[in-house]
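Presented below, as structure tokens, is a lone chain in the form predicted alone.
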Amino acid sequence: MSELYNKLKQYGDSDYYPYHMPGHKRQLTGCIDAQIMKLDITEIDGFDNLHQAQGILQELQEKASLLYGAEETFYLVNGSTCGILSAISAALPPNGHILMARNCHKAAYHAAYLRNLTISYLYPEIIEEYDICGAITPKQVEAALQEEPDIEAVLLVSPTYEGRIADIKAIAEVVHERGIPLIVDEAHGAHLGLAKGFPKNSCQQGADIVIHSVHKTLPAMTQTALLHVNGNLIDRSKLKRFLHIYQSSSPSYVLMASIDNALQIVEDEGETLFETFFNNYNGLLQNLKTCKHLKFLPLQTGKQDVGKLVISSKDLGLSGQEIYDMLLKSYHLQLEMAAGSYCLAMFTIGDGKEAYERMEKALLAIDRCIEASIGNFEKCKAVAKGEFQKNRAAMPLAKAWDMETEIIPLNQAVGRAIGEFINLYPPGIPILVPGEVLTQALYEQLLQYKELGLSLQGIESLEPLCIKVLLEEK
């Protein structure tokens, strides 16, 4: 059992009386679980303080330094998204330029605006097999810094949201020849490093600061996080006092709890819990190559993840969202997104034999319908696929997300720069930003993505389609 959550459990269960923060009392639960109530406490004597880390939580973040090999390791309760809006704001300055790939997270993009920074974008090549955005390469990232030298930072997503895993040991090279640092959003990458036959993690090849969602991949709570800090390229005061702003002054106990208990079922069980993970999923997979028309993504050394199912659709007349909905309704198999031509489950060491055999059973029995049914199918015209436009920005997303706007029809806003970030959730990167211009390509893949039944964020009106657009000047 965790350290932290059984010095919360012995001070639920003590007879001190809280005449403090949170208003329940560890008394007054409701339909809420009384023993979670017993655990939440405020920062009171003998529990440290997250923004001032001298005891028990101080060592517990050097556990976890330790574990990831880090320098410095900081717990979040805000999830990845205030790690993400720290490191950058403290990686540059106000007016600083960024060099970022296109298919970072939205958080990104605010820090970018509350810092009025310049972007320039890396854009991942598309695996066209699979509609799926690829890994950025260091020959990309150094084209970039070559073609413009005044950029501050780097920024990249390894792994990316479908699981695709970046040379970070050479891109980190790239970036530190030029003496400026890397960031790298490893949200999906909390297991990384953790064990053998797993690639290392980020801070382990070389970047500056790395950011973990510890509830994606591995068991903690939803809204619980890690950043990580090497080097001396980054300012750590600053760093910290950019964690102050972005992270709650009343960090939850209960989060700070899942997380040390997440890491101390890493330490104590691990080896045993990734390769059960590891050969269940593999074996899936194996399992899986008797379809005859759905496709997976395999798994590849050193470039795709473990644990993040692709199942696609592509050429079968049949979008990601009808295989997920399938899934969901047919077999009460909920998976995490669906997009144009694939959708995707995930698994993590959380999952027993019964997800693999019950996902198997569900696939295959797909996939005969499909074979039954093929030519009855109405082709899908031109799927939408997750593929990233070099969009023309009419101006920087700093100034147009401040600006006036109007709401329109979407037909009538071709050729207009947007006011509001667009994009598909999951996963919440954005297909238009603040400032750049719909072009027909765009107001088409939007439409395909409305009749797939995707979920769109930005949209004013489903109906009709409606968007904001930046106010012209008369």
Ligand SMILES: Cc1ncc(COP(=O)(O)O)c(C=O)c1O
Contents of the next structure:
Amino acid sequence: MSELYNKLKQYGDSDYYPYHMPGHKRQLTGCIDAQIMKLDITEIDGFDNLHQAQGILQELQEKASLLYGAEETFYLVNGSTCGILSAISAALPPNGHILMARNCHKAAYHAAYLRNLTISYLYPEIIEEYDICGAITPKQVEAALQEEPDIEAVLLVSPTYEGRIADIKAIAEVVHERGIPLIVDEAHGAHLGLAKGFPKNSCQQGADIVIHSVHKTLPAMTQTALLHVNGNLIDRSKLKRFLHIYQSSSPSYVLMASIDNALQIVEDEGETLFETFFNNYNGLLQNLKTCKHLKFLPLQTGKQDVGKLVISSKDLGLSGQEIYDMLLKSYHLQLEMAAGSYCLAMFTIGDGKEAYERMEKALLAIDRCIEASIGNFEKCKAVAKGEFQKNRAAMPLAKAWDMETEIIPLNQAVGRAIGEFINLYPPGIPILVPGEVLTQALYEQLLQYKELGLSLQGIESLEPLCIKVLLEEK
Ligand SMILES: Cc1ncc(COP(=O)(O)O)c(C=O)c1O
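Output the form predicted together with this ligand next; the form predicted alone has already been displayed.
To see the whole picture, the full complex is given below, headed by that same chain.
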């Protein structure tokens, strides 16, 4: 059982009266489960302080670092988002120069904005068969560092949203040859390195900072995450300073107990849970091979993670959103996200057999339906790809996002520098960054996203389609 949960539970059942926050006083709980509210305390005597951990929280962080093979680990209660903000801020000086994958989460861009960084991008290769981003390669990193020797840190996402895993060991070697740190946003890989047969996590492969969303792939509550730090390329007191800045001064003990609880489950039952997970997932993929039309991204040891079911409708005349909607409306299966020509379902150790059976049944039925109606679907033109265009930036993000803007119809915005991030959510990866110029091709891509009903963020209004652009000097 989670040590922190146990301690909170005992405290909640004790006769100590709370003359402190939170205001519900563990009594006025309304319709929220009283058992949860009873655990919800703040940093009172005997419960340590996340911002200066010396007691139980320090113990738990040390336990987590042992589990992941990290030198030092920090509990995060504001998601990987605050870990990414802190990591970048600590790894680079203000006005520094970062090399980062273009498919980084928006938090990375936000950090670049806050620290006035110059960004150079690594563009992931696109896996055409599935329209998804591949992993960044060591060669790409090496070439970029050779071209721009003033780069001060490198940031990558691995596994990606769709589960592509990069060769972090080789990349870390290339980056370290330059004496600079490698940050890995491993938000989707908190399960890596925890059981036999699973790829190692990035701490075990030489990365200097690794960030895990515990809530994404392990059985923990939303917002829970970890940041691990290794080696001497990161100034740890600076890192702590930024964690202090970007994390709440009232971290939730319910969330922290939930991290401890998830890691305890892994320690106690991990081997069995992960083995069952792998077998169930692999079994699902095998059974789905009977589909005649839908395609599923296959597992690939060390390259494609288990659990990210990419359901491709490419070239069927159906969009990813349409498959997503069918699964939701007809089968009550809520997926993680939809993109132009695929949608994504996530499986973790938290799923029982029913999750696999229901998905298999639904997808086989949808595939039969496609077979019966093939050719009748309204052709989804060239369905939008996950491709990143190398956008021209009229000015750097850090300057552009503070400029004056105006809102104009999208069709008048071609050739103008954009004033807001534009992305699909999920996954929250920017298609356009403030300061970048909207091209005709991107304009058409955005129109298509709208037509496909994908969830576009950063657009000012959908009807009529309007966008924020930088005000041009007269
Ligand atoms: C690659 C990646 N990094 C970071 C994040 C942010 O994680 P969190 O929601 O834990 O703040 C996400 C969220 O979806 C993500 O996909």
